[in-house]
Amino acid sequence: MNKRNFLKSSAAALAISALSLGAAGGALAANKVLKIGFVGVTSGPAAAWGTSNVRSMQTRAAWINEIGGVKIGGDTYDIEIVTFDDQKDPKRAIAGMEKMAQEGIHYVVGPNVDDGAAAVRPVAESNGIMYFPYAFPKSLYQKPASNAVLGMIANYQSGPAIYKFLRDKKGVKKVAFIAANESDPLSQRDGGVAAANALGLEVVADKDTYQNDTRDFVPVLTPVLRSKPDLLVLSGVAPGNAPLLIRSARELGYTGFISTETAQDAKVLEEGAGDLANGFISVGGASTPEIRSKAMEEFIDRYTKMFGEYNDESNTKVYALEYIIETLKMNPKGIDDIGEFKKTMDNFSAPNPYMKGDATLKYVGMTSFGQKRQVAVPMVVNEYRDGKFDTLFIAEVD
């Protein structure tokens, strides 16, 4: 061979060569993906509750995927939202379950109401799939259920404390409670009575309701105020119905305290209520500044410049897929199995990376539940002034 066919050979050898190294590395690099479904309701007067769960996942999935994905067992993923609107109805959210079973999704976020919580319980048991609900009936996280992990705060959590801390620092004897005439918000109000009455309190009224596509709260409240509570409790009020509530009561002039257990959305407030929502009591995500480390602030921040806007819901939200990853690390066996997700619940344990300190990640519910299925956040209840929150009091549960 002479020297410029040797040359020639040498160089489509070499070639070859790179394309082949170029190819192998690239197989190398390719992550795995891993999908995490979201079905809950992110249209409507409830829409802020889903719409904070998703961006939450989505803000966390792009930044994970962003530093090369995250290492589960001996291989990396790069983590993939697959979102379904059930528009808060537990039809629409059976058929969000039955399309992340069909496309081999393991773990959802959601629903974020009660009914469609349990609606959805037979299709993710019949195929193998945890979810993360936002809804607070016991039996969904009880014995023989087991499929289902609270990810917040419950009513039943939270009312006890904001009752106690109102009779105890604000001098609250007299409470009413209204809701929407549906069976999420029923559900809390007489949660909410029952920790009234063990309180001490006086339940001056608990019958009244409203229909959740209500305008004109004006005939709705004016007996309930008549009562002259010191506190009004808005059971499981929609955010989109909550300034609405909040005005009118101002507007027919009551002075006292007003307060929900269900999160809430500050720019929905004040562009529906303004200085009249000052002194509303909600629980609030699970953040303040007092206690956020470097990656929360990082975390809002990607946030905000992905969605132009922050959600302080989102501060309790952000949690859900934080945990079911992490829980995956711990035992990779879960990724197909969720039986090895559930054996590895009851003694999981990881740093907190959204609190400063020593803070754990860690599944919490043995005193509402008799088993771990509720993750552990801070509960932070929040005062609402002057278009954002400020925090009244932060708790916790086991």
Second form
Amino acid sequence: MNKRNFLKSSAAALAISALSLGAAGGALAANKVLKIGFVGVTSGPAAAWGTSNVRSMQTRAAWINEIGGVKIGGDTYDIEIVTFDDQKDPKRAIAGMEKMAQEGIHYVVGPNVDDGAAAVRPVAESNGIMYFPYAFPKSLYQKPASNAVLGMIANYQSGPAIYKFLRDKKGVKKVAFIAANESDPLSQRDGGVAAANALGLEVVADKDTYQNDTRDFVPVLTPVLRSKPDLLVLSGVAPGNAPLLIRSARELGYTGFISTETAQDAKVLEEGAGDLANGFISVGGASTPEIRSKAMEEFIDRYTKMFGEYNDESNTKVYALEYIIETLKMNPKGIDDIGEFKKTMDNFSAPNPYMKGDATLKYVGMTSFGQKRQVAVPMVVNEYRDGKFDTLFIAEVD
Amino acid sequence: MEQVLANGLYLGAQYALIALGLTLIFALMNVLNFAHGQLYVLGGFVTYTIYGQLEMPFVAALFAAAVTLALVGGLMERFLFRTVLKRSVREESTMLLAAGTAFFLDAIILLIFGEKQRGVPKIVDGVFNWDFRLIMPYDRILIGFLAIFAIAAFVLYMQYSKTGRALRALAQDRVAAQLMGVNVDRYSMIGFALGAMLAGVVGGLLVTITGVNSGIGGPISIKAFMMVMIGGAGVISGAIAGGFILGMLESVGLSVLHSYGDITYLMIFASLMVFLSIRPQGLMGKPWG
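In place of the form predicted alone, output the structure of the form predicted together with the partner chain.
Next comes the full complex, this chain leading.
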């Protein structure tokens, strides 16, 4: 981060503090305060995942508060974001969710990973908290569970679409998988292997893993690439590791396709792998330039002004807070009663402010979970090229 | 096999350089510097800012990283560790201070440089390819040689310079060194600064290959401790040997054991436990410290 960005970030932090203080008194005193929580990872190697969440929420909250708050029922609310860094540790995630319960918060965004999301379930269910994880275990979203709402597209939804596209359009026949030795990437790898097998692809490597803090991937990739795959899948790869893996694979002479089902950031790829990242396929960025509205452009502008630099992962992470607020607007009783919120989810529909045209916000997930426990965001499959993402295809999930 | 050996040697060279600074500080002050990985990260970010952002020459960026980290190390010794060492004889005091410093630096680095992985343009383009039996990008070859050169220069400096001799005397016997006229405070600060500078240099070198992000300080420290434990805490040659052994174990393990999943580090840790139970002082350390 350069000096200018640092100053911007500092100013943003001061502005957020000032707004928070302002909520307690002064000009904003007339409005009630609606607290929305965040429990996720904002430090350590995976900090990018949670930080993009928090900053998206803070940007949107500051925007709403600046224009006088949001009207829910007969009252106008300012939005206050309460954050907790779980450091990607399930024990701390539980502590974070307990903190949210103590503060009387009923709506929480996060956690960012599978084990954290699974760990907080009992706390959320016993304290009347709806939470929006970025984690994929189906048990969180299937009955009898009902408090978790998946905040993004799952790998078992996007993976088959990508593999099918590459099989049909690019002639891919052999696939190799590599994953970090952690619960999320491993479960995503297993899901990907099953999807590839179901599509009739030959899986030539499905056991190769690496430590998440690996810095040099040449030794890790050397044996994988000997199997000469047409497609190398980086299952659940963290944004920090993706450019290193891509660069190592290309430098080892690999010329096939490389893909992942997690969201990535174009700037990180550009800096870490440069031209070697050209052709890299990923999911995410649910608000690409082709489909984004003026409101989304304003969001990006505000985010950049607040924090110095935009994160492409926020193209998806902008949505969770919007869904919470819009659902509460439809049924204000949900503010204190998540049972009312749940009732509203089945028939909820509102205009999608971040997409062009007549797109709507709605809950989906009937096919994957048997109940509507997923936010509907466009499944945009991107190809990285020369510092930006080009859209390969757009699909929808139910 | 050629590829596996080359990977191991390259990893070993960078690991050895990382471990050198840590073992130097331990030898001089009996301080386990848990913030060593964070100093590496800081060196990486200084290089990133000057070479990647300001587009100044890489050599200038590396020099700036070395100077910055030497200053940071010197200040840490002067205002943190020296103060605590004079007020407390309990070893855990400096350990806690080092751990606290690590957390502090983590937070500061995250605040200043952000959460994203950062990278810089390659310093040399092209890939050496020997009939697909041995593939090695030229920048890795260059960094590997630079790491070996830095290790050699450090060893020669410690062996033949006046400062190096004073530092070695300090490491062997603090009281005797003081009685022989070595200014303990001054050379402790120089030694700490040198250790931090080594971390900064290796961070600056490796940012061209592996990039840098604010969260990798802790894992880097853990690996550095492993190398030091293998070679023997406080022994320069032990740190070098530990680095090369760990690099080779990783490379061979990842190649031979890859079809069994991620058991390479499991095997390394298990072997380390057995090894340390037999030889707790490491390969080249002395049982009496």
